[in-house]
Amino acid sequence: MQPGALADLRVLELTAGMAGPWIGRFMAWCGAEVIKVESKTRPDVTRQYVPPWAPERGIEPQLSPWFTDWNAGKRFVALDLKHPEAVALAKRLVARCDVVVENYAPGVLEKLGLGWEELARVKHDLVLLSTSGFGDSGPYRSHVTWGPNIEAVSGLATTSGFAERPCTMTHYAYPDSLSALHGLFAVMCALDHRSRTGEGQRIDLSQLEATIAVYGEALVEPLVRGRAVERLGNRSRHAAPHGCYSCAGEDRWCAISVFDDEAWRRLCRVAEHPEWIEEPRFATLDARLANVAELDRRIESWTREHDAFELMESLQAAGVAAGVVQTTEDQYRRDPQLAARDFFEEIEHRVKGTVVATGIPLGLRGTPGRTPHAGSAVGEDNDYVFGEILSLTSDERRRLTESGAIEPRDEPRR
């Protein structure tokens, strides 16, 4: 097989949830080989998976979903970084690395010892990235956050959610997945950097600012208008229909979209409604547009009665924008584009012994990557980073594993 675009580098994570966890998972899948830092009293938060729909068996570290979505593919070690030995072990880690993820609050690397002046000297072009809610400097810099916070604070929730009810969050998490990918992306910026000058650099990623700077028109528009952005739920100020409407079945939704009067009439004759035509409080695109309400109640009372698919299927033929709101089963089973590209991926588990997740979208055609495995416990790869990359004996294995500072791997839950 070939390697994979990043094969050649080496990169150490000190990193938790998803902010950090997605930068090092696209970066293994590219072949990068990625050693994550945990502890036993602090393993990725994602490790505390308990099944939902089997809560009496408790933690199953190994079989996080979201375990797997962050961080499959990479290296575990277990290191007290509390003891100075592990600290001096980590020291050494970097030496052999090319990059260093970190997303803990500033100034913990510092109490640890490892903060950028004392990594620099380690290794003199290494790249450092700390991302963190607001960024190592300003009055903000010590709060400690997550993806919620940063969409309250950020005015994302502001902005989202229908225009009757209060604002609301995306449940997601959003800004680190948006965080990660600039993330991402500023890594391989100063990657390219160290490769035409050999200076390494410590990247300083706020995914306050990260959330912020994707908001565009919604940003602007209450600078220029003098008034708050209003939320709109699935509506549009430039269509009608423009929606998410309930169809036969439980919780089955299509999309609708219409943005001319040409498309509208074609919806009605699929519809079979072609008086709605000649009505003029639908006759024009501004008509429906202040009519919105009363447009959107005709339309339910004719979507809810048909098959989602069957309802996008005759819609697109005619010449109308419509898709199934999908539920993960629709897209693993049904969607004929994901399949077509093979988006889903099979990866070997360590407890399972195959589990399938969401690609990783990167479309490299000629250095195609890949995960290579999933589901490590906590220290699984001990004896390889130690041993074959620090070149520790056995005996200094041991040693260290008695003092503290290198934590035994955990013996796998099945």
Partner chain sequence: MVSDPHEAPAALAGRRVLEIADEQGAYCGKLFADMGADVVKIERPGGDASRLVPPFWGDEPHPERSLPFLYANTSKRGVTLDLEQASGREIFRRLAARADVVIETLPPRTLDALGLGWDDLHALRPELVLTSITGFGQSGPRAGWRSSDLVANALGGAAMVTGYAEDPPVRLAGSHAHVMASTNAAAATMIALHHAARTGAGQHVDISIQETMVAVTHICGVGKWLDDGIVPRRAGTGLFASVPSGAYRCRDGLAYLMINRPAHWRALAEWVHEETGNEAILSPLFEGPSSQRLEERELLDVWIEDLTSRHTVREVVQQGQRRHLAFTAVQSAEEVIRDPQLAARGFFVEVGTEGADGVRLPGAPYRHARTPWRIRRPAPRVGEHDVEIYCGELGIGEDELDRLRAEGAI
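Now that you have shown the form predicted on its own, what about the form predicted in complex with the partner chain?
The next block holds one chain only.
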């Protein structure tokens, strides 16, 4: 096995939720040693998972699938950062790290005595990424937000979707994942600068700003012209047909994108309606765009009678871009492409045995990553981190635990 691409890096995480933790998850997968600091009074919110199949068991902090998705492969320590000795320990850890990732509310790090100035004093070439809803300045700096709030406030929700809807939102807390991917790139850029100059720096990532950058191409028009964005739903201004078309069965749809007249003619042949090719109102892209409502009805009169997967196969065989609107179950059970590429990852879990997680899509062919484990408790790696990395004797560790700076490992219920 190749050593991971980031095997020379150590990362400290002061994070909860997804936008911060997902960055460390990627880095751990690439071989970095990632240490996450939590406390029992404020564990990562994603640990507050109650299994819906056994609600009587209450919160299962190690079993949450989201905790796996965003935190598998890391080391976990428990520190009460309101305790001065815990802050001192955190600083000693920072001195041994290359990167700190944090997503506390802006200003909290400073209040704890772990602000940029303090951290840069103990580690002169540190890279610190702070990620927050609105960024570290401006009138909304201290506003409480989660990913979906940012979809709403960024304008993404009102520019997306069908024209008659007041707003359209994802069910996947999109600003969290898009901010994490931007944050990972931002950290790697800062490390590149560090490798050339020896200089560290801090990075302020506003999830609002990252979200606007991501749908920027749709915002350019109102920026340039001061006029509202036309909500297109699934339609395109340069392709037709272009939509998710209803197929046989309940909530079954096939997405189809036809960008040119040749693809249109191929679609007509797959549909066994060669006579459509002859109709002038659909013969050219401009004509199809001008008659798009009628075109969509026509396409759906055909797709409705067919299985979505069979439609996708026959359209792709003819060279037309098409894809089933897949559920998670479809992706896991009946997607031969994801299976052939071993996309989903089976991870050893300390309580469950093994779990399956969504793959890390970095595509690093020379240094494929892996996730060594999942299912850690708060404070799982206290002994390793404070003993091996900071070289504290067991007596010192006991004293710091008795003083309340280090919190003992949270024992699993079973």
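Positions refer to the first chain, counted from 1. The structure displayed is predicted, hence computed values, not measured ones. Only the largest set of C-alpha atoms that superpose within 1.5 Å between the two forms is called the rigid core.
Asks: On a rigid core superposition, would C189 pass a 2 Å threshold for CA movement between these two forms?
Replies: Comparing the forms between these two forms, which are aligned on their rigid core, C189 does not shift its C-alpha by 2 Å or more.
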